[in-house]
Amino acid sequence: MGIGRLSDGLAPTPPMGWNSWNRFGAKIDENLVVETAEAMVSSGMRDAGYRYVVIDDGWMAPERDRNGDFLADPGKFPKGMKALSDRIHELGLRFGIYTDAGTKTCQGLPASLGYEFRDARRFAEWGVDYVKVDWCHTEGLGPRALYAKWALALRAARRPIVLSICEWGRARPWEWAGGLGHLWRTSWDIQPEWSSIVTILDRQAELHPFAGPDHWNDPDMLEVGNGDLTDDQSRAHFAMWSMLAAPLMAGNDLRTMTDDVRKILTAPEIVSVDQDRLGRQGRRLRRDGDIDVWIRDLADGRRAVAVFNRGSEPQEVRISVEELGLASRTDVGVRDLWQQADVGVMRREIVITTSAVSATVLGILKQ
């Protein structure tokens, strides 16, 4: 699928970071963003690969300035966006911001229709590294044309800026967005509920041919640690998004997260699957009742295999090595990537017991 795909090196692996929306909605301000950036460093998330601190809807003043430029809401961001960007950069992080392709943002604030080049220049002046462009208030408009304009505007701004396309998968963006943006939403907004996570996951099963370095399917931001999700549900959510080569945008309160949530978000061998440089999105091998088996080819010749149990009972699962594309008598070394422990060598088939509501992720290497 290489034709018409970006290859500018800005997102060689799926972007990782934090976005304000899932936890805070429009209730954001300067202190929250700075404290979150500092927590990203102190928690070890930056060292685990999280880089982008992204402010979602709700940052704009209700009107543009007299020149037609965006203004930050002076009550929420009194020092302005350049100062905030500088602080985030000082921490070794990157700064992301939000706008909307239509006449207003989803929160009814000024958006970018007709201002694309002006806004891209403004973002570049502020030191922005990542722009999410939403799709509210776009009646009668075509996403291909508008996002193409955004791609041109960002190029003209002469600053390397990742473009996150957010039209919720309505116009099958995986078929056309790869030449315009670095990631594109494939679904409606995620909710911190198990049913939402499972439904979105099922929508990704056929999209693997369209993703790769610098152009990623985006099943939406992480809900790990939000709502009433249990640790098991959060762990399964995180594991499956990593199998999908999804952007890993944390959406929880990093300042107050539990140690268990932090360990999920920074699990080194799960993150390494997501960030594998081959950039090949996982695909579903089979679904059998409550059990899914997914596979992802990795750059070092290994395969990552996820056994996803969406049910409420533990189950034993058998996977033949032929299912993994290997000859029937092959010996395979099996490693549990959550436990960071080798399980041993298995022949002909892999047998594992999954717990309820879980995703066991194995590293499989031909011996």
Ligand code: GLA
Given for the second form:
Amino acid sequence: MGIGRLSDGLAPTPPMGWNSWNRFGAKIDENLVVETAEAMVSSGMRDAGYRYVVIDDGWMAPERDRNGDFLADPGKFPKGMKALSDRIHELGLRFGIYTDAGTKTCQGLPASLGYEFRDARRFAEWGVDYVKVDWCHTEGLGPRALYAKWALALRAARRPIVLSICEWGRARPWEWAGGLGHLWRTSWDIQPEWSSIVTILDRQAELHPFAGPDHWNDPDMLEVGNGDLTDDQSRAHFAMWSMLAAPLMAGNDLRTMTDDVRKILTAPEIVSVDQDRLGRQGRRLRRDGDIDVWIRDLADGRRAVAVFNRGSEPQEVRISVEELGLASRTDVGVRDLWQQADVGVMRREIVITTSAVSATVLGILKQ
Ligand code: GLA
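What I would like now is the form predicted together with this ligand, since the data block earlier showed the form predicted alone; can you produce it?
Next comes the full complex, this chain leading.
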């Protein structure tokens, strides 16, 4: 273990779901989680591929029980975690939970250092399908060894559980986490602000060689529909996360989201780029001022090409077929994956006009 990369089939494509943190912080309870799971079904998100309902920091009681086992906060989760997990499973969804590798969670609640096997066993008893393990209060500890212990603990618990490693990219986890967990954070916490989205995106450009089925880079959960992000910003954020083969963990209030936000999160051809079974993460071909061009190879022989405009002016962008790795003089069929419409055949180069703050995603097929 720890050598090579996982290929256990638990995350053949990047995990999709919802996590409580980005919108609700530690203000979470049973009703919120059940209502969110129900909204995931009624909104069509489950059918679009979203599966995991993940409770982040703030769920535990301030002390462990007298055996040393984890206890859910009885005020927030009066029916307990097993009942909640059963309800989520009844809806055809999967249940995810959070802990921290150190002495306390980032919110100062009980965490798992020294309790890894016990906590993994308890999670398995609760029917947990996904666990996010955070990295607060870990002074002097080595992430590689401690996450390896978590991988062993989950294996010993004898329930298939996705391991989400959250050490914020500090110790270059892409170089070692692929043999331990199914996804690993590559950067600090995302914020619902355009500058945060763009900063994180720029940090992902070199990480594509490290991702693949069952082991994914995680540029952090989605802020689509949160804070001051406009719909254009949310759309561009979502498109670029799909080019990155990022886990798609919605972080908004699914119960009250607008129809526009719902349409972003469920855009079928954008989601299918994210979920492409080849599992090859996109890479940046060029950055030129406000314009980026990214490319991602797809299983059916097409290429997804994203033209990302981070600036506030529309721009015309030209991409030659050579830049896409095709022989000169090739004609290409072009489809707009947001519009779900063929644009036509372009001869030797693609010319598009991007609007301000946008990510156009094209499906390109050699003719
Ligand atoms: C860290 C993580 C976040 C979230 C919070 C919870 O900051 O990176 O994603 O889990 O802790 O306290």
